[in-house]
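The chain that follows stands alone, in the form predicted on its own, written as structure tokens.
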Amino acid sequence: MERPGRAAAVAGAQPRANGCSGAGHGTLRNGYVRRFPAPDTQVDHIVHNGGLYKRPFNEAFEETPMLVAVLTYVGYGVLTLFGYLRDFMRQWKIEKCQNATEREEQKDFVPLYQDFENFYTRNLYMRIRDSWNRPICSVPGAKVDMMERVSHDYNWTFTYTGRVIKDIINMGSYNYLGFAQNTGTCQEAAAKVLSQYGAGVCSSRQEMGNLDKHEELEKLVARFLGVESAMAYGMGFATNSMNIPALVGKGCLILSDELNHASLVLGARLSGATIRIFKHNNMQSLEKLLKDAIVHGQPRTRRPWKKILILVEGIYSMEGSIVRLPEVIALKKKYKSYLYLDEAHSIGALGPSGRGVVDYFGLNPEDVDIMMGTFTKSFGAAGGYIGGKKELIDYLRTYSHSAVYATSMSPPVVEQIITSVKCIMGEDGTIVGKARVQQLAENTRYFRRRLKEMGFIIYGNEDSPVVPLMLYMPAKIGAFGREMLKRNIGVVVVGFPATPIIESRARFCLSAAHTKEMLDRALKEIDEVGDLLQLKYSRHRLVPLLDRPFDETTYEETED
């Protein structure tokens, strides 16, 4: 993924960004720069609102220091060389081979998979496998209990010691509003429904699995989103992967953000439509693809596309960035295309009322054709939904594979969602839901500000509860996770192929359930580990999203 270069201020000129001029001497509206620098000094870069935005939109990505990038590539190169050496030693029985291999009696068969496909897993991932799949044995709330495990063969196998590590501060779960708990009104309501309806439905919605609770949930979700109708699904991933093929097919064009989630990618590929990728959150790139689609039409035949569907997310879970929705909607209207918005991470977590990115920007929900989201994060439950026009939802009830063939949602899960949504909307007679939304926003801004002050490179939007802290070097991925666990802080570390190879990171997810004491303790430990591992790379040169160099190259995954 590209990161733009730096730009210097021109002596005597008013700094501008994306067509917006300074708001007065010494300031730059809605940006990070608070004073004009002396001539020939570096300027912190910003992202500006433009005329479409009703609120500040501050989003920054500091470029990777050159030395760090070089050392990261060298680190991966050394690991790869040692991987080849170890594979050679395993082949000649010098080193014991512990990875899965074909049985001797199957040596003459066509290989089930290419051995090289597992090279990264057995030689790089295996070294730090203890950083993932850690088993917890408590409610995944603000604090968790974790089962202790050890490995005596360099992470090939694990042994549980029987000890439980208590009260680990959970900085990695998507429990944005703190509804993942085993006490309170949600738990009581779910327990009551469990005793009345049982745990499973054992049928699809079109057969014997349509409960009154499902109908109540869908009406409530539609009202919450501000749309005509909504439909709930038992799995968030399937909501994307099974519904996109029902909406588009051969002869249609999908324009997808390059950082879209795997469920959106899979759904697009299953649809059979032509797929073209635009640069992340880059409206120039998206508009060029839209223009080309209108002018040139389908390949070879030059017929107009049957449909053009834009796929974006509300919050991007690896970048911590928020979609530039006002601009996307403007382009969608200009070129008469359709918009599919995935609000898995933004619903409940953004907006003054917790209604997601549409609420965050103060937009009309009717401007989004397909509003998708999940119940797995802010609502502490499971499943997904699609909202929109009644005609759209009626169509999906008949043609969506996930609606027709999948077993309907478990009643206690449905009740958990109903209770949490009513709490957010204030229909439970309290202001608890609104207070949680406000608390999450405060925690997010406080945590991000403190990390930047410490000197870490932080990606994303200042209002995004997803906070990526850049680690870069492969050896520091495992080291950071282990050091934080020693200090009773649970974090998620992410590396290639989930991120670009030189952009490994730790990803923090803030929650309304985090108290200031928890955050301060986590920040203290992060500060210490940052000094220990030398992770404070920031030189406070922030780069704007829209000013990234525009590469006109596009990528087509499928064509007629």
The other form holds:
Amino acid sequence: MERPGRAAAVAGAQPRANGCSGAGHGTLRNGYVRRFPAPDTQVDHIVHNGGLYKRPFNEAFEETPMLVAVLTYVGYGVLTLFGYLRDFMRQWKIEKCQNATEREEQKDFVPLYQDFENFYTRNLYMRIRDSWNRPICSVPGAKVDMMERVSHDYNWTFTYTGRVIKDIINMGSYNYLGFAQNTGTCQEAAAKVLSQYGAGVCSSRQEMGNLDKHEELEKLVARFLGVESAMAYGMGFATNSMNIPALVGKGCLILSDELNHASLVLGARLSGATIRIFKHNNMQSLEKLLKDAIVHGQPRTRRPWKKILILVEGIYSMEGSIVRLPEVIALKKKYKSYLYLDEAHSIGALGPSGRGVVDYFGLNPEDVDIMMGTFTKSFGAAGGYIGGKKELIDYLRTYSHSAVYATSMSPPVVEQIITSVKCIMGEDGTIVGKARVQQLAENTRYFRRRLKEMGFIIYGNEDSPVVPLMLYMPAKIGAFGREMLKRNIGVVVVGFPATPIIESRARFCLSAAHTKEMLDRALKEIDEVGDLLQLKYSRHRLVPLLDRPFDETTYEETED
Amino acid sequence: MDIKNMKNYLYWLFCQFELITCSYLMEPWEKVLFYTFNITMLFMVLYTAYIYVPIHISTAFQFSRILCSKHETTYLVVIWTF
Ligand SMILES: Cc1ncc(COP(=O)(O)O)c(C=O)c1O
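For comparison with the form predicted on its own, kindly provide the form predicted in complex with the partner chain.
Starting with the chain above, the whole complex follows.
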């Protein structure tokens, strides 16, 4: 709950966007802080790791209003009933069956298309499918062109009309720093490298695919992150899913946040380690699991765990929340475990110099054992990296599957990353990069503040450039996507299974490339659509993340 | 002017109903089915109300009167006839 006194105190301290000014020591709203730093005391960063935030950490999630939740269930109820009706008609051949079905000769095998997710896809998702997977036909910068398409059979198939919808304001790309461009220094450098090196080497790094460009990139990334050494991979997803198994195995314990990305989940499962899940960003839950792990050791044998690895993300892309890194690091040190931080969304997008959450909280990069991130988002390229101690990276170079088997990165892509990282670091001799980081932080604050004022329910941290706007009802998912496209704004809507079934949302991703006019136009249209669809659910009652009700069933153990 | 506002308002209400019940997402024939069902239900509820509410009210009225005069037997008779 937000008390006016506190809010006034925060406003008084004037915390600046994304910590771009040094003087932002406001008060904190969450009950976690044990000591308050006196304003304008420059505390040494090592001291901060004792669960102490250097900057205000305002992260709040508004409860779902009861009425909205009930109406959402009513909507799903109606759709489910009609779904059963349609399934019945398909079964009895009253209606043409267009979805995948069991083959005649496999009738007696385990059914493939009868679980809930298939039912959902067939009968609910199909009705609103036109809001997803829209093909675009230009560079996805601040504005984007989309191909117009129509469906004559209620979204089972689409045909293109041949027309292009021009200049849609792009609120959906993870283009945080606006490096998705087809002009400018990055593009020129990449084009030059393309003509010099060609498009790819068709060999893995361990064989003949190792180019000087790759080595240059790794050195640069290590310098950017402030770690000893780094390694780059061609795909962010594979970086997670193939390196976690190289780091932990049987007899190890993985503590994973419940909302971690699929790549982390896959990596954890492939590793064969025991996985325990803590509640989203909830440090009490994490500490309890750590304590239990130390006290009880492995199940049955009661031997101590070989390693304990904590998996967290920098910014959670569905909730827009930022990890409580100072506390995670404090816990990690207290219980002598390892920390794997996935900075896919936060690298470039957070921190006064764009170096991710570690920079945002003013911590020491060496406190994070494994710094992982992707080049797909802020840098407008593709691939992933891992940074850390030299021994760790040397080990991964020899043992990680994605180092051994994957072909090396394409040189023009590498060049795009190099130029964009240099731009952010200011090594190209300009302040363009710094200005972009600052612009993104300002856009974020502005956009979030305006949406909150309009009365929408917005999730997440006020500094996170991922802004989820809650829609809840299934019909509103489709309606929101369509209405916004009608008004020339491209948005991403998210529903089950990416979110809990009643918490459907639209997710805006801000970019440094958005100008104030674009944001104002987008906000005006969102306001209009919000009134039209009655999306302004907010009653301005915020609950800090800790007090959110969670399921009791998240403590699942996978023991073999 | 007022009538136009009223019409707009009714249309808006109808849109909200469509969004909440998800009939916004339905195919035409499904909508027909859904609305037929709903209208039938509504009609039946109203009709039942029309038939029974006056009787209920009059019995309730009688009942309260009987209660005041404490005639147990007539009270039972009233219940049974109803
Ligand atoms: C947290 C997280 N990790 C990893 C990835 C995968 O990265 P990539 O898209 O580069 O494969 C993503 C991307 O969606 C992500 O959100």
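Keep in mind the model is a prediction, meaning the values are calculated, not measured. Superpose the two forms; the largest set of C-alphas matching within 1.5 Å is the rigid core. Numbering follows the first chain given and starts at 1.
Superposition of the core reveals a Cα shift of less than 2 Å for E391 between these two forms.
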